[in-house]
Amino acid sequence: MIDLEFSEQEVLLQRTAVEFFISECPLAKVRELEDSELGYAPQLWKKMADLDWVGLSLPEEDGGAEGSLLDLYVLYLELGRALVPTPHLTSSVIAGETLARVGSPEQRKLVSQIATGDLIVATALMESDGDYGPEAVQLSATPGDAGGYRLEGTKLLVPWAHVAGRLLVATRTGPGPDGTTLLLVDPSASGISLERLDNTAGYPLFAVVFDGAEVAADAVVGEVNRGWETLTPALDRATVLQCAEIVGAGEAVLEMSLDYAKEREQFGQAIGKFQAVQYLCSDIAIDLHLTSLLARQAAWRVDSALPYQRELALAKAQAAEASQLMVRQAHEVYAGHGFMLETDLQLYTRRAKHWQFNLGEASHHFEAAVDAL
């Protein structure tokens, strides 16, 4: 039997997050941060760390709260609802959890800095072909001086690279189904440069160019030629949380659409009384409900140590498609008004385009679901 109810602790966490983000990060603040150089508010990030949210899933021995994936899930519902710009997913979840699980003693020392928000680690995965998976990793790491590696190539769409103290980089070190190796790299090192990338979502995404950058042998995280396998547990958890973020945003979009349908009048009555508009809102509610059920099922199975690959793949495939359907139907309710920059709907629409592809698009996860069957 699948338990889809949140625990008392998770309900309390969600309520606290709702109140916190209403106070600390209203949509007016989101707009302000979107136009800023940093793209996030360090003060807000520090307050989240003080609440143990930045290190929520990290081990207690490393300064974290050792929370469950469902604990993170309810937090990400509210991060999505409020569109809070933070490096939490790349730094705390993907990089932090990976370093806590397989990092060397020296690398483990960084986890406590991640948990307190004092260190941001950006994960560099994607490259020019846009595919998601180990076969797409082509940035070469060849033997360098003193047993280290020499890096040549470019990583794209690297989030928060401009404020990262370290980069967790997936590199190509050998052939085979994996053949990748994770390296922990200082982005200020010689031979590494950053270029900010314009993007629809308004996120701080960067191209990171490695031009003969040298890293020491102790930069390896986990095992050589098993980098993607090493990263997979954290990537799977991050994928569930990306679904949760989409659900939270979808709830906000549905609420906005319903409110607008009640307030906007045409032909002498609220447009919400027209059946066509009711169908549009129903479409949003249906996709939202299905995405929520699949994502929570995946999160519950991960926490319960049950096989979850099929459920995870179906959840992300559904969430990727729903992210576009929900905002599209909302724009039908709003008509052309929803595209105006003055409206809040366009903020969700632009971010939904990033979420659609982040951590694998629908086709990738549909194929993964077939493989899991």
Given for the second form:
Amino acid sequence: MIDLEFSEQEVLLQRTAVEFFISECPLAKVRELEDSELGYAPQLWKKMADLDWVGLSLPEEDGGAEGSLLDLYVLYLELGRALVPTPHLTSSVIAGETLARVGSPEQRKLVSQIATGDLIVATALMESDGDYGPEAVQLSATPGDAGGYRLEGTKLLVPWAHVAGRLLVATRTGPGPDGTTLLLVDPSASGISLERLDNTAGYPLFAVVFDGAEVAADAVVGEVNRGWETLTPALDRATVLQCAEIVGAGEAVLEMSLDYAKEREQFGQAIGKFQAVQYLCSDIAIDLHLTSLLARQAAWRVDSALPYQRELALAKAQAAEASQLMVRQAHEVYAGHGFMLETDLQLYTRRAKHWQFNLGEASHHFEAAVDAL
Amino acid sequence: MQIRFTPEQDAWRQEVRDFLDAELPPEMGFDVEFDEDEALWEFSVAFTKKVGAKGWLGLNWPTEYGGLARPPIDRMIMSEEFEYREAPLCGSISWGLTAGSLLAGGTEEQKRYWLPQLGRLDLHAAEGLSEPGAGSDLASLKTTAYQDGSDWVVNGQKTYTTWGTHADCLFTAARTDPNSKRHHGITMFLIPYDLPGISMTPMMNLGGGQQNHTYLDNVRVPEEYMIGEVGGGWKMIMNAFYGGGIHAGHAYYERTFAEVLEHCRREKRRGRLLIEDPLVRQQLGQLALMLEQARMLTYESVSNYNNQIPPQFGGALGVVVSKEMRPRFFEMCQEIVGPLSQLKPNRFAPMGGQAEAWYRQSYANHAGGTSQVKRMVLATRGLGLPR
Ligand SMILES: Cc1cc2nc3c(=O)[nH]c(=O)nc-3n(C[C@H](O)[C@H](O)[C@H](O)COP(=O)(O)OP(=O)(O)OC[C@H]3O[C@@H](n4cnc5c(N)ncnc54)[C@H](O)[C@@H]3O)c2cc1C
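Follow the form predicted on its own with the form predicted together with its partner chain, if you could.
In what comes next, the whole complex appears, and the chain from above leads the way.
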């Protein structure tokens, strides 16, 4: 059977999310949060936790809702549409799911705190060459005191590090192909410092500098030298959700472009009557729709425990490219008006730049897709 | 056919370089369009006045208007050198648009009076053409001016006024015949900002610069500030050429490309220099191609002038290419540099965060008109398709 529609339960969840974010996180609030120190709204985050969204995919025994990836998918459509800034992806999905799956009993206790939103765990992967993958992990974890590790190096583009109670850090402990180890680190420990990295999206990104920081042996998450492999299932799921966020945002960009095309008049008619503008709007619709189809397929395959590498890689390659094309064409529709900060389009334009690269840009995923053939 | 510079032109290029060596410390190169720092702006004005004092702003203009009557290729060479160094030349609305309009449609007296001032940046003009309801459709403008004694009384709203807060006067278009429609009955004015009734509110842009809404409320403008003929405004705007001569638009890409290339020669990914990565090489090739296209379009303008050939394709082809190239070029720069290209200036930002700024600024490509409208000009005037 082929059925690309969401289930009743997913539709219901989506409807709730649409209404919730319309009232709790209008774009005026998004602008405000971007300029704030925290970057997110703790009350909103708490309310999301109360709705079971923060722990949506975490196990029930850890206080989660044990939802499917498709459940998360519809939530991410709405997070994208409303541009809600939350640490959900890095904390609940990447770190939370990984700790729930392979964490020690002690580490698992943190999962329930993640599910309630009380603890934020930020994942630290990328380093100075900007590459995404185990080879790029060079931050060294060498034997330290009492069987622990000593960390030396710098992580870049670490999201939400400033509000994280723990960092899940990919470190280099052995030779490739993996040779990485995940360590759960308290960012307030000595030898660790944060630097905010201002960026296009206005997203809270940080450099985390490890200058001989010591962590105990029980900081290891999963197996030594198999860190990337340990993280991969959660990263893959997060990648699907990044696609969903792009689709949701793309729907908003399309809608606002259509509204503008209908309402802006030049030469005595709505600009939407000009074929040139119709072509621009249809470009957005086409790329957005293709992204949605591929992303839904990837989500479904992951949920169904089917091989998904090719489908996932193609979905993110498509989504990364679409994220740019959509805003580029929307800027054509809006012309001068779109370049002004007072216009909401630019909020999407800037975030799309983060999403394009987050969890692998198009070229990375084209490679991965070909590897999977 | 020949595509090279003469020894005299090479010498001129050297003269321009010597000037820049003397007057522009490398760290003072910046994009005046997208920086609101007051100290930098003052540097830019002082620098531009030095250029003006040498007669170079109006390099091509007749000597009786303060120019040096040099051929357009010299101004293009100068533009190349200035762009390579990111020279913060300001006032392009003055010596570019306003001067170009005067040269095209000003009276002899007006030209002799205004052009020397514009060419030295003694008079800094902002552009007040667009209105909230009149963008691509400029001829629908609603600002009015009526005569009262020896004054014109101007009312209306202009928008997207770049450098409004820095300029001395507003080069603007108003409807002087209340019964006129579209492009008839429009007259140009150069309105001093210190006249009562003018106010502005800022609009910040995605590139880091500022435009303004400009409100004209019963502004009494003495008649000497009317430019050209009463009702001759549209013709003047249409015939205006850029008083700054042939702009070397390609040199902007040349400079940014050089930075990206340098980055690729220096930085490694997966243990390999970027310049050795096959994908990066393809992407660099694409950038080089766009840059070469832009360069040949500039050179074609020079050649057309030398051969007295009117531009092909309604003069629209080069504009379409450059407007559409800009966001794509800088998207690709970021793809080459990778995820860290989203960082603003910071010790971890590649190339000092420049790629980040170039990308945001690339959406200014609609300034002066959209590519869609220029494509229609290309298709109708240029290719003869029915309107
Ligand atoms: C950075 C910047 C600086 C600027 N500085 C100044 C300045 O100093 N002074 C000034 O006066 N103006 C300035 N402008 C305004 C600029 O000239 C206008 O943005 C430009 O003319 C386009 O008008 P618009 O933005 O209103 O777009 P619109 O005309 O509203 O166009 C919207 C969309 O409709 C399309 N469209 C319109 N008409 C047609 C048609 N007939 N057929 C097909 N498609 C059509 C356009 O292509 C575009 O896709 C500036 C703009 C920018 C971005």
